[in-house]
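For reference, the chain that follows is the form predicted on its own, supplied as structure tokens.
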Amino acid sequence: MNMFRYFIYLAYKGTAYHGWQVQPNGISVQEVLIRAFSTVLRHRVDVVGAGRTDAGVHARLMVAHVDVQVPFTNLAAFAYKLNGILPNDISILNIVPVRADAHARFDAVARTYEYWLTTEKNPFLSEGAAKVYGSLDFEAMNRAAACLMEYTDFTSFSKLHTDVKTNNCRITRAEWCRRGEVWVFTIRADRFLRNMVRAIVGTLLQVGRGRMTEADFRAVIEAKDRCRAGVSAPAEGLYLTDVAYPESVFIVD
């Protein structure tokens, strides 16, 4: 039987979920999407994500792929139906036809995350940005962040005992900037390790507080030892914001 594959672009607020991936002990974004697709299509549909976000982590743009038996005749109408039954904290942004062998995870060439933090108490950001007490030296944090682009092995920022074959990543952007009421750390790479961004942010906060120098930060990277890095920053400040693919995976009318 011929199957038709689509990329699903979506956004979600991760506060109420135990991460992206289906879990035995809690509700996940993937599980909710599978139920919604299966309800509309009236048959079981698997949803394969571009990656796994942890519990409490958000996505302004996540990509997943699904296979269906009959091609969609009206993508906008189908997205509208899905949004009608999905909870308010998950939204379908777009549905795009792709090649039958296109893969949301393995064909991705780059991913971008943002980490939001605020140094002031703000009730409207309590679930969307991490609250950090005291002043931070963001210039020093930016100097340290720039070092990341000089390295490829990020074992020091990886969750222990994962099943990946390599801890090498190529980081092409890493910087802090002020955006209204929040400070935002933007990081882009070809791939990320489990817990990597939150571990990097937690270590950069040590630099911002004056507890670690740029040289110390480099030493953490070069040690390839998670115990040398800082405590992971809270989940509520982290957003997946972009997943990039080569044009060749898409079907152009």
Contents of the next structure:
Number of protein chains: 2
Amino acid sequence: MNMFRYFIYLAYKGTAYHGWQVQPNGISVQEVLIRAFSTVLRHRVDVVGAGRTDAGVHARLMVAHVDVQVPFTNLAAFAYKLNGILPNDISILNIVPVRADAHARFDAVARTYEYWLTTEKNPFLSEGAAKVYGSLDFEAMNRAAACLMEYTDFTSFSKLHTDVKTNNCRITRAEWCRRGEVWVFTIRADRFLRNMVRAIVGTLLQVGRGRMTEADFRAVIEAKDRCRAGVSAPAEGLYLTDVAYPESVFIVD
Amino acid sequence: MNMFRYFIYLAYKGTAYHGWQVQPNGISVQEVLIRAFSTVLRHRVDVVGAGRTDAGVHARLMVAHVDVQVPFTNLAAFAYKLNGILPNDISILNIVPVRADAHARFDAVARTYEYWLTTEKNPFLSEGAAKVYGSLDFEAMNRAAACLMEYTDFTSFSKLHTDVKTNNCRITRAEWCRRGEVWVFTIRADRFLRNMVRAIVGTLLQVGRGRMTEADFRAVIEAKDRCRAGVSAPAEGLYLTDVAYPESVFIVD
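Now show the form predicted in complex with a further copy of the same chain, given that the preceding structure was the form predicted on its own.
Next comes the full complex, this chain leading.
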């Protein structure tokens, strides 16, 4: 049967979910989406994400592809209907037609994450930012973060025993900025290893507290040993914020 | 016994509470504060707020006064200890000494509220902004809002059968602005009647939808009749954001 593929752009607050990926132990964002799509379309659909996010991690922008039997005539109306079915913490932002062989995960050329941090107790951000006690030297953290762009092997910041073939990533942005009430670490790369952003943030916090110098930070990367990095920063501060694709995957009318 | 009075500046997310005021039907912010203060101080304290907020309403800044038997030697350390005991959705921002006769409610000379509104489904604001469907004419809403400053009797926007002696308020600011992902209505007055901000916002939404003109809006105010105003806007969009006092209440070292 002829199938028609679409990219779904969506956002979710990860607090209530056991991550993106369907799994037996708890409810996942992917599972909720599959159920909503299948309900509206009246046929079983698979929802293939650009990547996985761990339990409690949020997405300001996630991309997933779905195949449908009949092409949509009104994308906005379909998105509206889906949003009515989906819970408050998941929102469809946009739906766009793509080539039949476009793949949300394999065709992505860059991903961006943000890590949100507060140094003050904030009732409105207890589920949306990590609370870090004490003062942090953000200038030192930014000098160390800039080093990340000089390296490609990030074994030191990856989860052990995963099935990926290489631990190489090209990081093209890594910096802390103040944004209103929060400090935001923005990191962009062609790909990320599992747990990588939270391990990097946890290690940069060691720099910010003065427990690690820029040279120490470089040594951690160069050691290619996960045991040398800092403790992973908590999930509630992490947001997937962008996934980029080449123009060629999209169908232009 | 000599007592020492302090103003407590605090913020809270109102979602989980049955409003500010202690009441038999559910947990209130005031009750949680009284318990935390009494635990740390080891004597029963009363916490007197600058005003009441209804169930589900938030505060970016609320002020309350407390009396303690022994003056604080380290205000920051005491605030830190309180924040450790208080739940994630209540945060002490500051504690300042005031004159023994200073009153959080009666001495307040102005209060400011914000009403947050989104026109798109937003997973991160489902408890912190009202979701309004359809497009709104914010220019028309701002023209109507400006009229509020020409009147003083707001009986039309008050709850019936309250025990206040007068329905007169002096509104000194009333305007909608775009702030990032949300539309924010800021309103400042010397005092507010119960339910007043939500009734005003609900009526301005009628203007924004084109169902009421500026002249209709003026007629609602002039009627001094609650039945003429629009339905109250939902609690989750409302924030108390400032309470102002004359300098004379504070003790300056």
